[in-house]
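Below sits a lone chain in structure tokens, taken as the form predicted alone.
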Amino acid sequence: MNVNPMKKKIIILGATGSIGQSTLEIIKHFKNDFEVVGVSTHQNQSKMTEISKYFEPKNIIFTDPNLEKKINKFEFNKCSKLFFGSNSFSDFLNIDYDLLINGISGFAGLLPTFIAIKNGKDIAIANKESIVSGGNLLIEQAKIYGSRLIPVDSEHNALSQILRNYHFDDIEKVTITASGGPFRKDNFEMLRLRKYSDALNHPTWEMGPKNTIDSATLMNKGLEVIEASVLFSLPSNKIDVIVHPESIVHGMVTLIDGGIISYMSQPDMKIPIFNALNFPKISKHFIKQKSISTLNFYNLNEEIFPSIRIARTALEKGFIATNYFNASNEVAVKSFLDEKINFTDIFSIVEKVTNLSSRGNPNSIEDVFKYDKLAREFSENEVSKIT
């Protein structure tokens, strides 16, 4: 492969998932601008074989350590070095790269995020769970090591596009939008009876199972309120959420003069990913823009969907509580997907476990993992009471 020294070197975590696949599609269109030097997956060998042959990354990691003895290494590009297990992330990331795209779903994305920060690398982060669980530590460490956290979530990417043009004192509040998910018109009893197959039928976005369930419960918006607070140094009362089914307006900033600035684009994750790949430049995309017709906005019914209220409570207590919020949600979502609990049990489990947390913030990365483990134990206990 002829390597252009001016290409931006990219590592993609979660390369076989929706964020990773969208990123690779973009890079196929801009081969002269980007080079894939590393990719990760948990255990998707077939997709990773295709990625290896087409992009020829230097490093490949399977986070499932059990694959090391099962995998056929000859199916991969001979120039690629294979790693196995999350404990190998330090070695996997020990290459020359310019930007890490973190598209891993869940708390599993935290460790490589911290490693990349300590390497002083820029991170395009779609893994909101890292920010919610790591909170203050991520930001503090990023400042120390000169790492930039570039949001990939469409809402936070939109806000960052707007906020770069204003001073902190110019801002009255920010607003993130929610599609409302497939159940936004449900009453609580209808919501209680919803099944796995119902929840995966999202009207706007195509995502993995965990993120799709989070969208249906609006836990994703709870996570995003915390994420916005961390990324933009905003208190909870300056972050609003509004339901916008078309998902055209991704973020709005209300200025102190009463004006509202919005960022609108098609509901396609390739747009914020492309923005993150080119950050801080604005570059011409290949996606054909569609015309905009009707935009609808609705207030969120927090009595039926209490997720954001619980998230705000966690944020006010500190990042130990936000850690509990994330961990309990991951356990509850898995239990729902395993058909152990009802849909609305997700809310009660997350609220009960979040309320068990102490006030304050983790003091170290070790603390973050300790609190996560403890919160999962509490959550499993709550699940066992139901089942």
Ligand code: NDP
Second form
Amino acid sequence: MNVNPMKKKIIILGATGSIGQSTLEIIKHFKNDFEVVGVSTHQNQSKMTEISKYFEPKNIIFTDPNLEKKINKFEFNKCSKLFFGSNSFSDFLNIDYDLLINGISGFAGLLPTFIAIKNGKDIAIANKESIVSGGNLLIEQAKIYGSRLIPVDSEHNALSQILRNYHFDDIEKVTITASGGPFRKDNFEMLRLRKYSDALNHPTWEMGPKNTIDSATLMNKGLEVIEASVLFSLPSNKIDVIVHPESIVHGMVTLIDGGIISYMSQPDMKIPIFNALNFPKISKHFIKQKSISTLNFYNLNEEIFPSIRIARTALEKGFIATNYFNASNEVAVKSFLDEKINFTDIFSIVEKVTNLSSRGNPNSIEDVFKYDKLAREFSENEVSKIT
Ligand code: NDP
Ligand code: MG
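Switching forms now, from the form predicted alone to the form predicted together with the named molecule, please provide the structure.
Entire complex below, previous chain first.
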């Protein structure tokens, strides 16, 4: 294998998912700039075999521990070392790398985020659930260990690109856009009866199953309000959300002098991922620019979609409550996908469980895991009352 020492060494967590696959597609185009040294999947053996053969990563982790006895190790590149179960993350991450891309879906992304922070590594973070659950601790630890968190979520990547040119005191507020999802025009009764197959028809973005439901409930935008608060140290009342169905404007920053700076791009995650891969440099992309025509903006219907209101309540209580918000949403989404509850039950479960949280912030990573477990128990209990 011919290795260029100048290449950025990349680890991709969730390499078999939507964010992971887009990252690998970019790296295929820019083979001279990046080298994939580590990849994770939960249990997708066939995609991982392909990735292993093409990219020849040093380390591969299957986070599902049951796979150790089931997979055929000879199908993987001989250079690759295999790890199993999330308990092996510390060993898996114990190699030389420059940037970790976290494209795991859900709370499962938190542990490797914390390990990479403690190793002082730069993290391009798509996994918003770890930001929402980890809250203040993530930022405090990143500062202590000198780890940089580079947002990949399109709205936050946009905001970070604008905000780095201004002082904190210059900022009046930030605005993140929401496509409004596939059910933007529904009334409550239509929304109640929605199924997973309806949610797959997202007008602008293609995503994994959990993120697809989160976009349809607007819980995704609730998570993103919390994500913006954590990443940019802003209170809830300085973070606005506006519906923008074209998803061209991703973020806007209103300055105290009345100016508004916006960041626009086509709705393609390969743009923020590429930006994060090259951070802090701006490089030439392979994506063809399309012309922009009409841009529309609407207010959110919070009567029908209460997600952002619940997220703000959580944020005002503290990061224990944001942890509850995330955990209850994960349980509710899984129960909806398993056809145990209706679409709109997701709202009531998340609201009830978020209200059960105490005020304040977690003091340690152990706290974060403890509160997540507790919130999942409360949520399962709420699901069992419905089914
Ligand atoms: P996908 O469902 O497409 O992919 C998820 C990845 O995580 C897969 O590689 C999956 O492995 C792995 N995974 C699933 N469960 C676990 C687990 N328990 N432990 C470890 N790994 C696991 O998700 P997306 O790529 O859509 O989203 C990933 C993250 O990025 C989410 O946090 C999402 O909110 C965020 N994001 C996504 C955007 C998008 O457009 N997709 C946009 C902005 C943010 P396997 O294949 O084996 O199941
Ligand atoms: Mg987003």
